[in-house]
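Next up: just one chain, as structure tokens, the form predicted alone.
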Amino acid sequence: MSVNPKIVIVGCGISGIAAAQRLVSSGFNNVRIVEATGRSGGRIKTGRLGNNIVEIGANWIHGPSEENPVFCLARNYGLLDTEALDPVNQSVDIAGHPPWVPNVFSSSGQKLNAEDIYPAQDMFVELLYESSEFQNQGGEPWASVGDFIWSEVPKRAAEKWKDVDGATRSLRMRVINNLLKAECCVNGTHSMDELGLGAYGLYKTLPGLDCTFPSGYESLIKKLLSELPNGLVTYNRPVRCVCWNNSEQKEKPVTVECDDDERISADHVIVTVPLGYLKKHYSTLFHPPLPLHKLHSIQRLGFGTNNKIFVEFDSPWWDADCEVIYLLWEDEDALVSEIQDVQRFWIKKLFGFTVLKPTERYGHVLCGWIAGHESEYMETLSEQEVTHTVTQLIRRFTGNPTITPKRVLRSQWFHEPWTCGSYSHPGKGCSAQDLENMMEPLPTKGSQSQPLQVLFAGEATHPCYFSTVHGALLSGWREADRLIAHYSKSKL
């Protein structure tokens, strides 16, 4: 076995960069990253809206505390502002739901009292907490998180809210429908009916008040790349096929075939492509095909779309302390399952906006959030159509017909050919075993061929931090460490 193995990493997102950095700093100097696009960072993508830096992709450091390697790196590189570094902020445990100050508007053009939404919010958070507990109970009495919530809400509403009048109860139901749309964005899913109930609790949160990068998330990517040797990354080099396990024992067991017909022979390949891409291309990306159990896990795990629509204004129409704006539709006071006519009513899936803070940095910019099929349809519209629909929406909910956005910019992750969506979630029928299968290297245990030919990293391969940047980073380190341990053993 070669002492200086050739290692090829497919994909220059943060998991690929993390793997390369770990290997290079451990003395492996025959490492190469091949990246399909012309840029690094993958789903970390910083853009511009006028003079503002905005995040097209990953937005926050979720749980910025000592256990979060993304936070530690960002702090060491000096990329965070003083507020994010405040020890108090690091100790707050928000359990994945930031305590944002809300403004609430109704489709009849009224601004509502924020206090009126709290009882429904409390019930909803309680139901999400209970959903995550099924994982420890070893059973799934409902097929999905959505089924569980739908079956519980009417019962609990009848019990807890029996003394409130009809109008209040109907407002609270509108709030629950709105929070379900917001939760679809959080989980990157079309509907909460697509989330496995037994697996929902696999996701773990870290303490800390979510924070952002003042100069953009890509500033972290730039710092990490600057520590890699020049020329280690080859851009605009899509991979057509990873040929592994060649039974005729060649010197190098893996060949990476690129679209431009370059063939790179390697001892090990770390595949870091997004799950969305894997779902679409697994049948052609590997030769021989992936083992069945790995294939089934790729199919069972979910991968959805969550897009942003940034909207800039000359002056705010929300309160100065407001951090999130919820939009409640008058006709959504029963449990809404599906938006029937997606093309006509796609905008109803947008739950509202987060406010970009601090105002001194951003001016008056909102970020609208929309997930699922409606979000995918939104991507096909022209920027003009999106601007028009968002403008009409805001005028309707505020009752102010003169509000006009200055600029609008939206993300389009579903039509991004190398990503095919936003991030992963455990689908129906998923279990911890599926995430284990995702990160299992090829060939699988018990094979006579050279071990660790193909390794897998990326957010969808992390057993409890899937869908996050820190999950992706840790998965890259994990696969690098797997190779480092393998070679330190082989030297003994």
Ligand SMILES: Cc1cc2nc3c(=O)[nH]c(=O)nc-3n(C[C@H](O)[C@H](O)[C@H](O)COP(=O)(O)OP(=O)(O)OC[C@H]3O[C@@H](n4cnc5c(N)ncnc54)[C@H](O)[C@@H]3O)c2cc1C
Given for the second form:
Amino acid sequence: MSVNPKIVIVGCGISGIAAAQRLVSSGFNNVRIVEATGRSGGRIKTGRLGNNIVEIGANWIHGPSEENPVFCLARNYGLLDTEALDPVNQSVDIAGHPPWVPNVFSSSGQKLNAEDIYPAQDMFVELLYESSEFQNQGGEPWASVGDFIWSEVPKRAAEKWKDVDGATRSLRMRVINNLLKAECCVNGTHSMDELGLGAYGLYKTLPGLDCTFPSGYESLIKKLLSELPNGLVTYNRPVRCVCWNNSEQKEKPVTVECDDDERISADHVIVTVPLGYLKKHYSTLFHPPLPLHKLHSIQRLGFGTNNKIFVEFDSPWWDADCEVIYLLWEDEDALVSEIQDVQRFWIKKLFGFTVLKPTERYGHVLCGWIAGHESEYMETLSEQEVTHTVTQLIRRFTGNPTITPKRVLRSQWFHEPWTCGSYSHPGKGCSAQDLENMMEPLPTKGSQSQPLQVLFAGEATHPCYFSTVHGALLSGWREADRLIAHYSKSKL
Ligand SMILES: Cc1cc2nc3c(=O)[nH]c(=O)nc-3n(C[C@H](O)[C@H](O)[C@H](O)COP(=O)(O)OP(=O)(O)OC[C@H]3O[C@@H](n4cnc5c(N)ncnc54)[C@H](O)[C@@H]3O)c2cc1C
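Next up, the form predicted together with this ligand, please; the one we just looked at was the form predicted alone.
Up next: the whole complex, starting with the chain shown before.
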């Protein structure tokens, strides 16, 4: 390559690493990643609970099939087990996984018949499917997915369940409330009322049964990093400001200012910081400030919290085939919009637990899921307080006062200063244009200044795979390709 531009990548999550890998393999050798923390991987973070590996951040490859670059990389690196590699697994197109085998408990300490939840589950799945269809219909009858569900459930219940008794109907409403909490976890939102209805269908799934990394998601990060030149990543170097459109006296158009006062001159900067961080720091992170339309999209897109609480037991209190445990609160038989008194009742937002499988690998470990403000409050409590509350919860729902967890470990994504939450979702009033605005480089089209000074990658910049690892990876490749195309054009 005749020109050798200096390219700085802010953030060493999967999107930053992917951008660096693509640039380096295309012959760019003046590339540097600047990372705020002391580690790589960002929201890919594998931890330990006793002898077990647990995923504090990303857990699944969603849609592991040929179109999914995370799956292809993991396969090529030999990181997947035989089941995940089975072509039958890759061809199943059911948006994730078959319905999990549930155990259902109620707050009065009873184990319920799992079949009793299916009618409500079917109605809920139907409503989510219909929510995703509004995107193609050029209109949204309600502002949010929550509003749509709240408006439809009573109508459909009156029609479909007119012959069922009051107790059964109450149970089904509890199931709907529980599934709403679960869906808040899936979407990384406090409430389904915050999820834009018209934009909900922007998210696309890939075929393949979701699979995991037997030796941890971070094994993928390690493999990718091993292909980059030594010393390419600088750790513990938070970027304070990206100064772009530098005046003509400066040699390079961009200066990256770090917290330790290091100033790095660059031709191009790829910013991969999470949307949660951008929302909080946009006003100081860029000089001159971001254009208004970009800023508005940062504000309109949502970035919420979803946390995990891992709980290990000496022996299981759930069935051998159980994959998910749902906890139904007896007092939630009407549609619940908000949990009152978060400090006392935050645990009511935890919809239940998934069972870590296979048992031979993990032992008896459950993963509790909790989203939203209640989850953010949970993060402020001590580990002992969380353990105590979870123990009381399980004892109450099982009616067994002797169950005692062996170990507990929770994530704290909201208070992680370089993330400020878990992942993005289309907020109310969002459209595809907001994701376009997110990925638009600076200066914007039509400017006379040097092009492609600041580029944007990261999960929240992908038009249909936002909130995922593959979306983040593809966004890093996209911005690297933008620069590669720019330099191959300018050579002509
Ligand atoms: C609890 C949880 C569960 C998830 N589960 C899944 C799942 O099962 N499957 C899936 O596909 N996805 C999942 N995700 C989402 C997935 O982890 C993310 O979409 C993906 O890892 C994001 O990668 P990224 O490169 O965009 O951002 P990040 O990984 O967040 O990387 C950004 C990097 O920027 C750094 N940074 C921030 N500010 C600065 C600064 N000022 N200066 C320098 N560096 C800075 C951060 O420290 C970080 O390392 C989950 C996420 C969470 C939190």
